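Shown here is one chain on its own, the form predicted alone, set out as structure tokens.
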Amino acid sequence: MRESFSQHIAWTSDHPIGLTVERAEGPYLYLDDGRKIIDLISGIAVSSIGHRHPRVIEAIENQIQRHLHVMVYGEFVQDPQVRFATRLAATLPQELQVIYFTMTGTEANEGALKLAKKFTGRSKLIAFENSYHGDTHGSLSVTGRSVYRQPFEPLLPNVEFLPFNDPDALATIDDQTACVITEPIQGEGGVRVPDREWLKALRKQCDQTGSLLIFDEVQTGFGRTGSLFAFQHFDVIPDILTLAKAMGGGMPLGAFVSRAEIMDVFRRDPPLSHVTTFGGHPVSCAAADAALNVIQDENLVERALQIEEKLRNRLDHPAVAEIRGMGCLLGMELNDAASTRAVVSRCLENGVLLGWTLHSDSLVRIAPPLNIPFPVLEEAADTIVEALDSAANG
């Protein structure tokens, strides 16, 4: 199996972390050699109620026995489309009514700019220093590092990066600006989070200039910062949402959301704007349906506060020179690199799932699922505390 994976598999490092995983069930990975292992990281932020939830499954077995793909999106009524876009559109505010499904996040960033610039007729991104959006050439180009993009320059044209949590740089919107694109809270940046002052003044700005107001809530979203969507943490209301990774239950998923005004301009001139085969499949759509409901049904948004309070309680130590973000989206920030791989390596070595963001080699993320068992939690909370000791005595 290792031979195959290493000659007929992309790698996009050279150095993958290579596990082999058999099965994989609430919060853990169970894999090949007999090992264990309690998944911090939850897929990246995917594995919100766990692994293989026995809803999702149901969900999923139920819709393979009625149909797959049946025809590109939006042109047929499916009921699990229909379903899971009326659950979705509750639990949203009026402005944010409309549904377009799609498989990716980065593909609902790419559905999103399109619009904006299609709706207000104007070309000039804004995006923020450090932000993260996505690998595709549209999302590569709001992305704010340079690293990433400069190997496949040029890229859009007529994008500006503005320093994230500045509110002196807002005047930079104009109104020649289509849109401004931003995390409510950077992940890969290194899980910022700005001043609910600042966001305020990036939304009257926007309303100032005619630009829309663009939140990519892919990592943030269902629940996980503790509240079901992070701009209701600010009382800020973007004018398209993004959506992603935890919506599927662990089906590949997205979608971006707007209001009817915005989202009929990809009805004409011409028609079929924007399209997609794959997106809404139904089976996802099925699956997130059953995720939501267990997200509702659980409690998990109240519980994500209430792991976010446990592990900054027990992970308050000496090599930890902070802690950021909000619920189950946490960064440990380490005294450097080299203590970072070490804290990280020793805790897959002791059954912890831990990562690193994009754009930080001394941070150490930390994502776990919002259903995780408080003894598994303790348990993972005792191995980092074990592998903080270690590197502090170096």
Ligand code: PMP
The other form holds:
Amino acid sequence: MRESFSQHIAWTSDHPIGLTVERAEGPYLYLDDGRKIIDLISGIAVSSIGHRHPRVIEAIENQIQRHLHVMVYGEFVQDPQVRFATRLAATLPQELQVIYFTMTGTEANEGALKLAKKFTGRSKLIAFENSYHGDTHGSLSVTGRSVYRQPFEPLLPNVEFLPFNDPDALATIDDQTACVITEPIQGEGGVRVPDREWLKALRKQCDQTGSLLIFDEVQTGFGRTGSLFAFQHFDVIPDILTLAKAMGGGMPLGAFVSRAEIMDVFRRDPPLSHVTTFGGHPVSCAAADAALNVIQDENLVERALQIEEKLRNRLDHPAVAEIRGMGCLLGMELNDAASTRAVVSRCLENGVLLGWTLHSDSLVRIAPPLNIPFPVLEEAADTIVEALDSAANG
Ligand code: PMP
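Taking the form predicted alone as the starting point, write out the structure of the form predicted in complex with the ligand.
Following is the full complex, with the preceding chain placed first.
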């Protein structure tokens, strides 16, 4: 298996984690060598209700008895899509009621950028340093780390990057600006929470210049940060919201969400201005409907905050410079890259999978399932503390 993995699966680094997963259930990954690993990264913020939640499995089984793909997005009335869209819309403000389904997060952002350009008739795009919005050309063009962009340039023209959380930079947003895209809390950029006043000022500047505000909640959505969507923490409503990752309950599904006045521009001049074959796959939508139901029924949004409190208390340690983030999206900043690597690998040896972020080598990302049982969380925290002790003692 290992040999075929290296021969036939394209690698994106020279050192993939390379665990061979036999099965996954709840907070656990079960490996082919018999080991059981506590998953504190959730497939990177995907398995927010744990792996293979029984209600998601049941919804998938029911849907596959009915139909798989039948038609490109938006042409047929597919009840799994409509049911889930209705449930999702009920959780969102009146400005965000029309949902365009995609497969992935980057596609959601691609759609959002095109939508903003077409609605405003403008082409200037504004994004922020250290942002991450995906790896297709459009999303990469607004990703704020030049080391990832440079090898693929030229990318989209007319993109400007501003420092994140800096009120003085907002004047760059002007009446040529189609949209401003930001994560309300930067994930890959190192789990960075901006000031509420800054996001409010950003909203105001967009309103004053007629620019659309896009919030990329691909990572922060569906309860991860301790509110169903992170924008609710800040009381700032975007014009377009993008979603993916946890939305599908483990199945691939993304979306961009806006209001009818905006979304309608895809209907005409020309008709079919933005189409996708697999967006809103019926099996993914059935899974997503069940997953959102679980988040609501099991009060997982509140639970994310309880988990945050427990982790912050347990990880108050001399080897930890800072813990950033909200709810179950936490970044534990260590003093240097070497001790970060040592902590992550010792935890894995001892049965706990932690994460990294794309833009920072001294940050450990902790993103447990929101329904991780507390004793399992305690056990994982013990393992992390032991690894921190060992890093502190050299
Ligand atoms: N936006 C954000 C904020 C993300 O964290 C990610 C993935 N890490 C993406 C977009 C891209 O999503 P996908 O990998 O599904 O294309």
